[in-house]
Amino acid sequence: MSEPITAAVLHGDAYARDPFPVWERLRHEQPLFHDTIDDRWLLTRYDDVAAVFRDHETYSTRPYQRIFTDVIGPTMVQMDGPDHDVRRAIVAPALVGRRLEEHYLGLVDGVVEGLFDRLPAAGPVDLIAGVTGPLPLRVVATILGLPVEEDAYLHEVTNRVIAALAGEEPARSEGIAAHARFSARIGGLIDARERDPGPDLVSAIATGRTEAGEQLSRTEIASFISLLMVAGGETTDRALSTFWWTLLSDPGLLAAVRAEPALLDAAFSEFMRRDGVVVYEDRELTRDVEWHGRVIRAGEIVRVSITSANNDESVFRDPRRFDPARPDLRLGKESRAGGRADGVAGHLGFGLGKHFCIGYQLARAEVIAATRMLLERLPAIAVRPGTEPDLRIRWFHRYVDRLVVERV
C-alpha cells in the first residue's frame, strides 16, 4: 500500500520534478487536501477547479492584493466585482480581437524576426537568452510605442519588480522605488498619447472609456503596464521555452509540425492542457463553503491546481499522452466560458470566467510566430549534450531552466 500523502510531499524535490502521480492519487483519494505547510486547501479535479474560477463572488482574488498592491499599485488581478469589470472593459478591447489583429500582430512578427536575425550563425544557440527571454518584453515595449533603446531599462524595472513581489528586503523596497520611477517616466508618454493618440497600446488605454465614460487614472495605467511586463513577460517566456522543449523531446511531434506548420495552433493548445506553466492559483473565501464533506471557513485560502485539472483522466483520456488531434480537447482559440460539454473540454491554462487571462491572444500569437520562425530558421537542431533542461515546479510555475541547442 502506498504511503499517505502529506504536506511535506507537496514541498519535496520528487514532487517538484514529477507531480503527476501525486495529483492522480489526490484526485482519487483526497480531492480536497490541506497543505498544512502553506495553510492552503488544495483542489485537484477539473470540475472543482472550474467551479472555483466561475464563482468570483465566493472565491476572491484578494490574495494577490498582498503580493502586488504595495509594489506596483492596484491592478485588476486583485479586484473583484464592479472594480474589476470597469477596468477590464477599458483595457480588454486593446488586447483582443480586431485591434490586436490590425495593429499588433504584424509588430509581433517583426520582433520575432529581429531576435532570430541576431542569433549566432554557427555554434550553440541559447534559445532562452536569445529569443524566449527578450521576446515578450520587446513585444510589450513595441506595442506600447517604446523604442528598442528602452529595452535595457524595461528589463531592469521588470526584474526589480519581480524580485520585490517575493516580499523580502531589500528587494521589496528596491522594486517599489523602481516602479515609482517608471510611473513618473511614463507619465509624459501618457500625456502625449492623450493629446495625440496613435495605434499603440498606451494610446488605447489612456483614451479608453467605458460606456459610462469611466477611465483609468495615470497611476492605474502605469500599474497595468507593469503588470503586463511582469506577468505577461514571465509566463510567456516560460511557456515558449517549455513548449520548444516539448517539441524537441518528441521527434515524431517535431517532424509532424515541421511537415505541417498549421498543426502548431493545436499543438500549443495541447501543450497548454498537458504542461501549461501556471500550476496553481489562490483564492480567498468570502463565505463558508463545503468541499467533499469538509467545511472551509470564510477567510481561508483555496488553492486550485490548474495543471492537475488539465490532466484529470475523467475529462481527458490518457492525459499524459501528447496528442494535437485529441478529440476530447477544445483546440484553437480559447474561450472565457471554457468548461466542458458533450465530451469536449477546454484547458484551464489561461483560467476561466471573469479573471480569464486578458493577454491570452497576444501570448498565443507570440508563441506561434516564434515557433514558426524556429522551424524555418533552424530546420535541424537538438539539445546540446550536457545542457539538458531541468523541468520542474518552481513556486507557482512549472518550466525549464535552460534550452541550449546546436545544429545537427
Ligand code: HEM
The other form holds:
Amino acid sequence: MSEPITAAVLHGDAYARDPFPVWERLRHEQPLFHDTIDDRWLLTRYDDVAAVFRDHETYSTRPYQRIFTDVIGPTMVQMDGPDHDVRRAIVAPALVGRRLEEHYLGLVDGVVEGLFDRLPAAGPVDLIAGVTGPLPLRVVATILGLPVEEDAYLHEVTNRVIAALAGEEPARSEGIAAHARFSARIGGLIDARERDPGPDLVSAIATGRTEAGEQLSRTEIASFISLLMVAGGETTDRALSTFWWTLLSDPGLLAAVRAEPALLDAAFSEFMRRDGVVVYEDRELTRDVEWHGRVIRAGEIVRVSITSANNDESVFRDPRRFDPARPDLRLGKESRAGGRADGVAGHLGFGLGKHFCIGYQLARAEVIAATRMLLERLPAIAVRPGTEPDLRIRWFHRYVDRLVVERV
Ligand code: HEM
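Next, report the structure of the form predicted in complex with protoporphyrin IX containing FE (HEM); the form predicted alone has already been given.
Next comes the full complex, and the chain you just saw is listed first.
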C-alpha cells in the first residue's frame, strides 16, 4: 500500500505536469481531500462534483466576490439566487440560441479569416500570438459592436484586470483604475445604443429586460462586459491552443479530422472532457455538510476538480484515451442540465447548473471555425523542433505555454 497523498503532492511540479494518476488515487482512496496548503476541501469524483455544481444554495460562488467585485464591480458570477437569475435572464438570450446564431456567429468566421490573413506566408508560425490569443477578445469586441481600432485598448484593459484578480499590489490598483476608465469610456456608447439600438450585443444588453421589466444599470453593463472579456478570453485562447496541440500530437486524429472536418464537433467535446482547460472551481459552504463521513463547516471552501471528474473511470471508460466516437460521452452541444443517464454523461468542462458557462456556444463556434481554417490554410504543419509545448496546470487552468509550427 502506497503512502497517502499529501497536500504537498498537489502543489508539486510532477502533479502540475501529470495530475491524472494522483486524481485516480484520490477518487478511490481519499474522495474528500483536505488541501492543507490552500485550506480547501477537494472533491474529485464525477458525481460529487456534479452534486456541488447543482446545489447553489449550499455551495455559493461567494469566493469570486473577493476576487472580482473589487476589480470590476458586482456581476452574476459571484451572485447566487434571484440576483443571479435576473442578471443572467437579461444577457443570456443575446449569447445563446437563435439570437447568437442569427447575429453573431457569422461574425466569428470573418474575425478568424482576418487573423489567418495576417500570418506569415513562410517560416515559423506562432499560433498563440497570431490566432488563439487575439481571437476571443476580437470576437467579443466585434459582437459588442466596438470598433476594431479599440482592439489594443481592450487587450490592455483585460490584461490589467486579469493581473489584478490575483490581488497583489500594484497590479490590483492598476486593474481597478483600468476598469474604471473603461467603464467611463463605454458609458457614452451604452447611452447611444440604448437610444438607437442596433444588432450588436451592447444594444441587446442595454435594452434587455426581464419579464418583470428589470434591467442592468450602466455600471453593471460595464462590469458585465469586463466579465465577458475576462471569462471568455483566456479560457477560449487556452482551450483552442491546447486542442490544436492535441490534434498535432496525434497523427491519426489529425488525419481523421482533416478527411472529415464534420468530426471536429465531436472531437472538441471529447477534448473538453479529456483535457478541457478549467481544472478547478471553488465554492463556499453556506451550511455544514457531510462528505464521505466528515463534516465540513459553513464558511469553508470546497474545491471541485472538473478535470478529475471528467476522467472518472466509473463514468468514462478508459478515460485518458481520446475517442471522438466514445459511446459514454454526450458528444453534441453541452447543456446546463448536463449530468448522466443511461450510460451517457455530459462533460463538466463548462460547469453545470446555475453558473454553467454563458459563452459555451460562442466558444465552440470559435474553436470550430478557427480549426477548420487551420486545416485549410496550413494543410501540412508540425510543431517546430525545439519548441515543444509544455502542457501543465498553472493556477486554475491546464494548457500549453506555446505552439509554434512550421510547414512541412
Ligand atoms: C473554451 C472556453 C471556455 C471555457 C472552458 C469556459 C468555462 C467556464 C466554466 C467552467 C464556467 C463555470 C464557472 C463556475 O461554475 O464557477 C464558466 C462560466 C462563465 N463563462 Fe465560460 N468558458 C469558456 C468560454 C467563455 C466565453 C467565450 C464567454 C463569453 C464571451 C464565457 C463567459 C462566461 C460567463 C459570463 C460565466 C459565468 C456565468 C454565470 O455565473 O452564470 N465563457 N465558463
